[in-house]
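The chain below stands alone and is given in structure tokens; this is the form predicted on its own.
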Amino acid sequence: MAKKLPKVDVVIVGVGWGGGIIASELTKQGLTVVGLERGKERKTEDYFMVHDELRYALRYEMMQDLSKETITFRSKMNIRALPMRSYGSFLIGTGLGGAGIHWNGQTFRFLPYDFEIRSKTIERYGAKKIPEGMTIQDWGITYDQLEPYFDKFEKMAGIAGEENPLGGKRSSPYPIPPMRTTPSMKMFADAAKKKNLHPYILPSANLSQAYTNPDGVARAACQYCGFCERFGCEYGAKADPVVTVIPVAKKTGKFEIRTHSHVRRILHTGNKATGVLYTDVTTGEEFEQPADIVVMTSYVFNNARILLMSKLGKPYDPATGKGVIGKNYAYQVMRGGAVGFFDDKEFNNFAGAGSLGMCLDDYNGDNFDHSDLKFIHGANIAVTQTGFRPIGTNKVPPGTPSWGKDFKAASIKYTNRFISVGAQGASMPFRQHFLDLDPTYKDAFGDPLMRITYDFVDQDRELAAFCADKCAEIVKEMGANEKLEINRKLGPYDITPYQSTHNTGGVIMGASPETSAVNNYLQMWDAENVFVVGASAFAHNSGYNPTGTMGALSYRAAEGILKYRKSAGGMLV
């Protein structure tokens, strides 16, 4: 029998970027908030002098324990899904701050096209441009409506950057100047300009200079140490929830964080939630936390999984295309790049930052004509210098033996003589790609695991080949030798090698309860006091990192929760 606790105004499930932003905004307005985090406490001091590639990058110190909870995967509906027993394609974080602790800090705004993708595609190319089975839809919000929330997120996090010449209009400049320009970045920019393209410096959550945000949180500048992705920042220079929004919420005295608290169900009656049921993983004791408002702010998979286990919202059925929970799972197309090797130049590849780079959007969104192409959308193309670490980085030209004297000689020669130009491709949803509960495998508590059904399709393969050719053209213009590595071919999706942690969808937003799970305030259509915040709301994934757009939607959701509270209930849209 679960122990029933005193009721609070709001309970948050997962205290990462989404949970931290919601807690900060609501507690500043006087609401009492409890944040339930299944992982452990985290603080900046945990990362002092721990530049340990083996411990964090290869043994995944900061990630979820897959022996207790994982996902299952299958490429088609007619085969049995199997559990992901070791990390590969993506990394599932855990602990206070969530994936916001070990991200790189690349902070883009999705393009105006993204939010009205179906309407804009049909308007320009006709309905036949959308292939059979592709389930793209408008998001129920426009870029212009979301722009003020992008601005708020960027000022809170201290995003360093310069205006994207092909992006949406901005209400104000980035709060601080862009990161430094390295030799490889300058080479990329010069080559791109020669091809009449529009390069710009990556927007970065790694501070280019000391910064104090509107909440009064002061942070130091980035040291370019090269330990961002999969690592916490010992300087606090990389924006994360623990050094930005969580301290603001805690300072109000209205925010209580309970770590090691594994939420298993949302409790509800009628069209309203009454609270959540969770287990203290250190003692095994069960608790019921009543609340006026429940906010799901965990990772994509967990948001969808808890709703399905709680029987809240209609599960998606791929056979009929009906239902919404689990619908429109999407990923990222990371194949489609080129690596150039240089005999006459050396680069300090060991130094860098998670969001140090130069990029362009000439081939992203609908910034180019797709009339004669067999795909829609595109990719952000970039050269980045994130800090190549010795165990994980060992590039040699194509044709080099994989072992022996010649391999060693090439490895030593090219350690600091290569540049990789990569494409981060958009991922479109298809009817056969979805999330549901696995009927066979369970977690440590006996609850069903999340099952992913997904594979690359012709849309992805055409996009990857196109982007690889564009990347190769830029690398050649940069002066690379003839031994180019060009990654044109995209085979079946393989969950074993790392690709990207940019999973999206499953609890998507939209204008109608028939096609979406939440409205444009991320309020559930089927439960008015439940808000589901995160990249789970994305109806597709763009050619960018998702965090900037997720942050903007979090601020909008916070505004919606306050409106809901003030109006004493009801649907906001």
Given for the second form:
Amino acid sequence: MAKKLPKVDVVIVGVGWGGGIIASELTKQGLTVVGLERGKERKTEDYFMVHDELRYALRYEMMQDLSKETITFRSKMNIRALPMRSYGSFLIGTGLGGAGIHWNGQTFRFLPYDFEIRSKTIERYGAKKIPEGMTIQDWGITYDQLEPYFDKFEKMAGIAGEENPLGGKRSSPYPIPPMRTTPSMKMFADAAKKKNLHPYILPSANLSQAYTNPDGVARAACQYCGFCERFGCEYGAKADPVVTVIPVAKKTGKFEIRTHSHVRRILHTGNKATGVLYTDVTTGEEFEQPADIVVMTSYVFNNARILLMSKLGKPYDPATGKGVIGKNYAYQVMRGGAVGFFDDKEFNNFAGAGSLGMCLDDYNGDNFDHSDLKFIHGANIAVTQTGFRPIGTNKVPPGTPSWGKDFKAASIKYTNRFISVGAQGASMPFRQHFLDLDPTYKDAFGDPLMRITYDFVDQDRELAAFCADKCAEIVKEMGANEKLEINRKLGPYDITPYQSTHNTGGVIMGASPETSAVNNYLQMWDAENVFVVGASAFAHNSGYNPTGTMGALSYRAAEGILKYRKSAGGMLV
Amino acid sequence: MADSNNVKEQPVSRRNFLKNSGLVLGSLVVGGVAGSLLRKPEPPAQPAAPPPAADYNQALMFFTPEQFKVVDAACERIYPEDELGPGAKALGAAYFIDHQLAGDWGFNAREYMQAPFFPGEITQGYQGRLKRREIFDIGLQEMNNYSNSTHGKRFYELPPEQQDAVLKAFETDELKLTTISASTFFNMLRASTIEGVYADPLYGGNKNMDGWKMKNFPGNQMAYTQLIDKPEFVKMAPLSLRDHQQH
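The form predicted in complex with the partner chain is what I want next, because the block you gave corresponds to the form predicted on its own; please supply it.
What follows is the entire complex, opening with the chain shown before.
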């Protein structure tokens, strides 16, 4: 029997970017908020020994313990899903700050096209452009409506950047100047300009200079130490929830964080939530935390999983296309790039920052004509310098053996003599790709694991080949003509090699309860006092890193929750 | 023992020591502890050169000495000593692997190892019930078996070219093992060799940071702000996590 605790205004499930933003915005307005976080407490001081590639990058120190909980995967419905037993394709965060701790800090805004993708595709190319089974839909909000929230997120985090010449309109410039320009970034920009493309410096949550945000949080500048992705920042220079929004919420005295608290169910009477049920993982005790408003702020998979386990919202059925929870799971197409090997140049590849790079959007969204192409959308193309580390980076020219004397010589020679130009391809939703509960495999509490049914499709393969050619043209223009590796071919989706932690969808937003789970305030159509915040709301995934858009939607949701609180209840849209 | 104090100390001859230890084995001496007792005594050390400090990290936590010899030899073929610098053996990669297998990683402690187990598609990843330390046990035994059956010697007794041929046979699944695939084992061995060569020396490999030095990787520096936008390549002596600890 769960112990019932005193009721609070709002309970949030997961204290990462989404939870941190919701908590800071609501507590500033006087609401009492409890944040339940299944992992541990975290501080900047934890990262004194963070420059440890083995511990953090290879042994996944910051990630969820898969022995307790993982996901299962199958490429299609007629094969058995099996558990992801060890990490590979994507990395699930845990602990205070969640995946917002071990991100790189690349903070893009999705394009205006993204939010109205279906309407704009039909408008320009006709309805036939959308292939059978592709379930793209408009998001129920436009870029212009979302713009103020992008602005707010960027100012809170301290995004360093320069305007994307092909992006949506901005109400104000980035709060701080862009990151420094490395030799490889300059080579990329020069090559791109020669081809009449529009390069710009990656928007970065690694601070280019010391910065104090509108909440009064002051942070130091990035030291380009080369340990961002998979690592926490020892300087607090990389914006993360622990050094930005969480302290703001705590300072109000209205925010209580309970770590080691694993939420298992949203409790509800009919279509109204009454609170959540959670287990203290240190003692095994069960608690009921009653609240007026429940906000799901965990990662994509747990947002969808807890709703399904709680029987809240209509589960998606791929046979009929009806139902919404689990719908439109999408990912990212990371194949489609080129690597140049330079015999006569050496770069300081060991130095870098998670969001240090030069990119362009000439082949992203609908910034180019798709009339004769067998795909829609595209990719952001970039050269990045995130800091290559010696175990993970042993790039050798094509044809080199993978071990032995020749491997050793080539990997040592080229470790500082290669430049990779990569494409981050958009991922479109399809009717047969979805999330549901696994019928066989359980987590440490005996609850079903999340099951992913997903594979790459022809659209992805066409996109990868197209992007690889574009990347190769740029790398050649940069001077790598002799030794070149072009990655055109996209195989089946394989859960073992790392690709991207940009999993999206499952609890998508939209204009209608028939086709979406939440409205444009991320309020559940089927439960008015439940808000589901995260990249789970994305109706498809763009050719960008998701955090900027996810952050904007979090601010939008916070505003919605405050509105809902002030009104007598009911739907906000 | 009780009256030993009363007995005049005598130099203990090797023969007497063995006799008293019950280790006299006639002409056949097996390996292991007994074999090591029969080595010739070392010549006295030159007093001018103090002996190097012992590396207390170089002791086995998981492998048997036989397994260690196989791993040590295999790592060296994967990352050999050459004119660029030391190979995996001198860098201590096999000790690194031994120490890793003794801990969480060897037990797959942070991985989902719950039943039921079903064979899956390659794209679904590893679905076996064996832990990494068990895979190494099997893989190393099979490397010796295969070396014996094809070349008549254990793996570490073969000349380098034949060792390469054995590794190649594993890499390409030329031989079939029952519980794991040969290439699964090879890939694990290769990956952990690279780790042992380039991980921070605190883990027992990358001795003297020589792996990093060959690659011009500066290790654990606090900042690169001074060089990040400079056109020239900057070489610097690497720092380890231990250096960081002393600050």
